[in-house]
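One chain comes next, on its own, written as C-alpha cells: the form predicted on its own.
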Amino acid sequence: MEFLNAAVVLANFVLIPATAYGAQLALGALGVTLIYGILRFSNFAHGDTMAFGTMVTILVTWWLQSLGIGLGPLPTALLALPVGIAATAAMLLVTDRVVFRFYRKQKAVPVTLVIVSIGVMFILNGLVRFIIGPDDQRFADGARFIVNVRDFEAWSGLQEGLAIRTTQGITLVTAVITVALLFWFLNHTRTGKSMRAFSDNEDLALLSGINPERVVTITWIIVAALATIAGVLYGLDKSFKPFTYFQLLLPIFAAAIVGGLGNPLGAIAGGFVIAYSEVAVTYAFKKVLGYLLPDRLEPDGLVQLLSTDYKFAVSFAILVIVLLFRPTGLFRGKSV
C-alpha cells in the first residue's frame, strides 16, 4: 500500500506532468528540426512564433466565448486553433517573402539567417506583448479534470489521490495525432517525399524538377501548424505569458539537438528526455521517500537537486554535454 501511494505521488508530480511537457517540447522541436533540415538554418524566432499563434488562438477563443460558443467539457481554444494556425502560416509566409527569401537568393551562409531570425524574434516578441500584454493569460475552460483526487481516493482506498487534468489528456491525444499525420505526410505523399529529397540533397532535388519555392512554402505552413499547436497546448496546460515562450526556446533547441538536429524522430525523443530531466531534477522527492523508507530513515530535507527556478539550467547542461560528446545527437542528426 505504501508503495502504491508513492507511485501515485510520483505519477502526479513527475510522470504525468513530464509526459505532457515532453509532448509539447517534442512538437516545438519538430518545427525547429524541419526548418534546420529543409531550410538549413536554426530559427531563433520559433519560440515567439509559438507565442504569436497562441495569442491569435486566445483572441479568437475570447471572441467565441463572448458569443456563447464552446465545446462543453473541452476548451473552446480547440475551436479557435485552426484560425491560429492559419494566421501564423500567413505571418511566416509574409516574413519569408519579406526577409528570408532575400538572403536565400543571395546564398547567404546559415549564420546570417540565424542572425536575421534573432531580429525577427525580437519583432515578434514585441508585437505579441503589444497586442495581448505581458501578463499571464488563462484561457482553459470546460472540465478541469479527467480523473480527480477525490474520486480516485474513493475508488482505490489509497491515502493519495491521482489527478489527471483535461489539458494533459488533450496534449497527449493531440500530439499523437499531429505526429502521426506529419509522418504520414512526409512518407506517403508526393509533396512530403519532395521535402525529404530536398532536405537530403538540394542540388539533386532541383535536377529532379522539384520546385524549391513550393517546398519552402509547405515547410513554413507545417512549421506554423506545429508551433501553434505546441504553443496552445503549453498555454492550456500552464498559462500563456509571452516571455515564457521566449524562454522555451532553450529547452526546445536542447530537445532538437539532443535527439539529432534535422531528425524528426530525434526531436520527439529529445523532447521527452529534456522534459523528464527538468521535472525529475527539480522535484522534491521527500514525500515519495517518506512512503518508501522506514520512519527512522525518512529524510528531513526536501531531497531536491535543484530549485524549480533553475529548471532551464538542466536543459542548458544537457545541451552542453551533448554538443561536447555527441554533436550529432542520439539519432545521428546533422552535425551542429
Contents of the next structure:
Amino acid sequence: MEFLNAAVVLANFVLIPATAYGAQLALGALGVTLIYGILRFSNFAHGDTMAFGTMVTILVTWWLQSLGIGLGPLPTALLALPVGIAATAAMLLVTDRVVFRFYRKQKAVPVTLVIVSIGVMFILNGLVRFIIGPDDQRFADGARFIVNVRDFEAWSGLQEGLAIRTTQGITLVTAVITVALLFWFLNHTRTGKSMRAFSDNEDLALLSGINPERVVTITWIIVAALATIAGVLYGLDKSFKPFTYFQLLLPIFAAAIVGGLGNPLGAIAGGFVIAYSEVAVTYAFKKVLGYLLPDRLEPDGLVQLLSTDYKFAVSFAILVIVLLFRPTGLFRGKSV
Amino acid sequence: MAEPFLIGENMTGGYGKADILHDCTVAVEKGRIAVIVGPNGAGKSTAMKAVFGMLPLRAGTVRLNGEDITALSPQDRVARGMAFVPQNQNIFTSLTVEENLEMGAFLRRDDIRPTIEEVYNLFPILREKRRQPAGELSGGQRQQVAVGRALMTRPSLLMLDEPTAGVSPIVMDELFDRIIEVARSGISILMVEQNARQALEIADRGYVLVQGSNAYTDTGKALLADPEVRRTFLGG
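Would you mind giving the form predicted in complex with its partner chain, to go alongside the form predicted on its own above?
Below, the chain from earlier opens the complete complex, with every other chain and molecule after it.
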C-alpha cells in the first residue's frame, strides 16, 4: 500500500506532467531539427514561431467562443488549430521569401543564417506582443480532467490521488498522431523521401532533379504545423505568455541537440530526456520517500535537488554534457 | 566522319581567372566507352565537369546528339539524357539502397519498377541489400549504388568520375565488366580513371590529358601499344 501510494504520487507529480511536457518539447525539437537538416541552420526564431501560431489560434478560439461554437469536453482551440497552422505557414513562407532566400541565394554560411534568424526572432517577438500583449492568456476550455483526484481516491482506496488533465491527454494523443503522420510522410512519400535525400546530400539531390525551392517550401509548411501544434499544446497545458515561449528555445534546442541535430527520431528522444530530467531534478521527493522509507528515515527537508527557478540550468547542463562527450547527439545527427 | 554522340569541343575554361582546360576535346560514340586518363592535376575531372555544365566555359561547345547544350544547366542536361556519377559523395548514405534508386528516377513520372529490376539484374547484390541504408555498404557496393542511381533516369550517356577509386582490384575488374555490359545496352560511357592501364583496355577511345590539353588521342589499344604513352604515363 505504501509503495502504491508512492507510485501514485510519483506518477501524478513527475511522470504524467513530464510526459506531456516531453511531447511538447519533442514537437518543438522536430521543427528545429527539420530546419537544421534541410535549410542547414539553427533557427532561433522557432520559439517565437510557436508563439505566433499559438497567438493566431487563441484569437480564433476567442472568436469561435464568442459565436458559441465549441467542441464540448474538448478545448475549442483544437478547432482553431488549422487556422493557426495556415497563418503560421503563410508567415514563414513570406519570411523565407523576403529574408532567408536572399541569404540562401548568396550561399551564406550557417552562422550568418543563425544571426539572421535572431533578427527574425526579435521581429516576431515584437509582433506577437503588439497584437496580443505580453500578459498571460488562458484559453483552455471544455472538461478539465479525464481522471480527477476524488474519483481516483474513491476508486482505488489509496490515500493519494491521481489526476490526468484533459490537456495532458490531448497533448499525448495529438503528439502521437502528428509524429506518426510526419514519419509516414518522410519515409513513404516521394516528396518526403526527396526531403531526406536533400538533407543527406544536397549536390546529389540537385543532380537527381530534386527542386530545392520546393523542398524548402514544404519544409516551412511542415515546420509551421509542428511549431503551432507544439505551441498550442503547451499553452493549453500551462498558459500562453510570449516571454515563456521565447524561453522554451533553450530546452527545445537542448532536446534537438541531445537527440542529434537533423535526426527526427533523436528530436523525440531528446524532448523526453530533457523533460524528465527537468521535472525530476526540480521535484521535491519528500512525500515519495516518506511512503517508501521507514518512519525514522523520513527526510526532514524537501529532497529537492534544484529550485524550479533553476529548471533552465538542467537543459543547459545536459546540453553541455552531450556536447562534451557526444557532440553528434545520442542518435548521430550531423556534427555541429 | 559523322558527328560523335557527345562531343565537348575545344573547351577552354576554369573556376577563377586562370584556365584549367586549354582547347580540350573529348567525345564518345553511341554505345561506346571513352576514357580520360592522365597524370594528377591534368584536368581530367575538370573536363568531365565542363561536359556536364558544372564549369563555366570561356570557349568551345558541348554537343549532345548534334544539339548544342553548352548553355544548359546540369539539371537540364539530366533531363536530356545525361547522367553523372561524381567521384565523392555519390550516394544518399542515410537512405536505403532502393530509396537511392527511387531518388535517381525523381524526374520520371512513369513506372520505374522495370528500371529498378534492370539495375538489380545488373548488380544482384543490391537486390539483397535493398532495404539497408546505403551508407552501411562496402566501397564497391556503394559504387554500384551510385551507378545504379545514375542509370535510373534511363540515360543515353553515363559519365563516371573515377568509379574504381578506393576499391580492391577484384572489385575493380567486376565494376569494369558491368560498365562494359551497360555500354552494350546502347548507353555511351565517358569516364575518368586513375587505373589507366585497365581502363584503356576496355576503352574504345582514350584521351590522355596533360595540363588541361589533349596530349594523345587514339583507340584504347593503340594508346596502350604506343611506347611514348607507355613510357610517360603507364610506367613502362
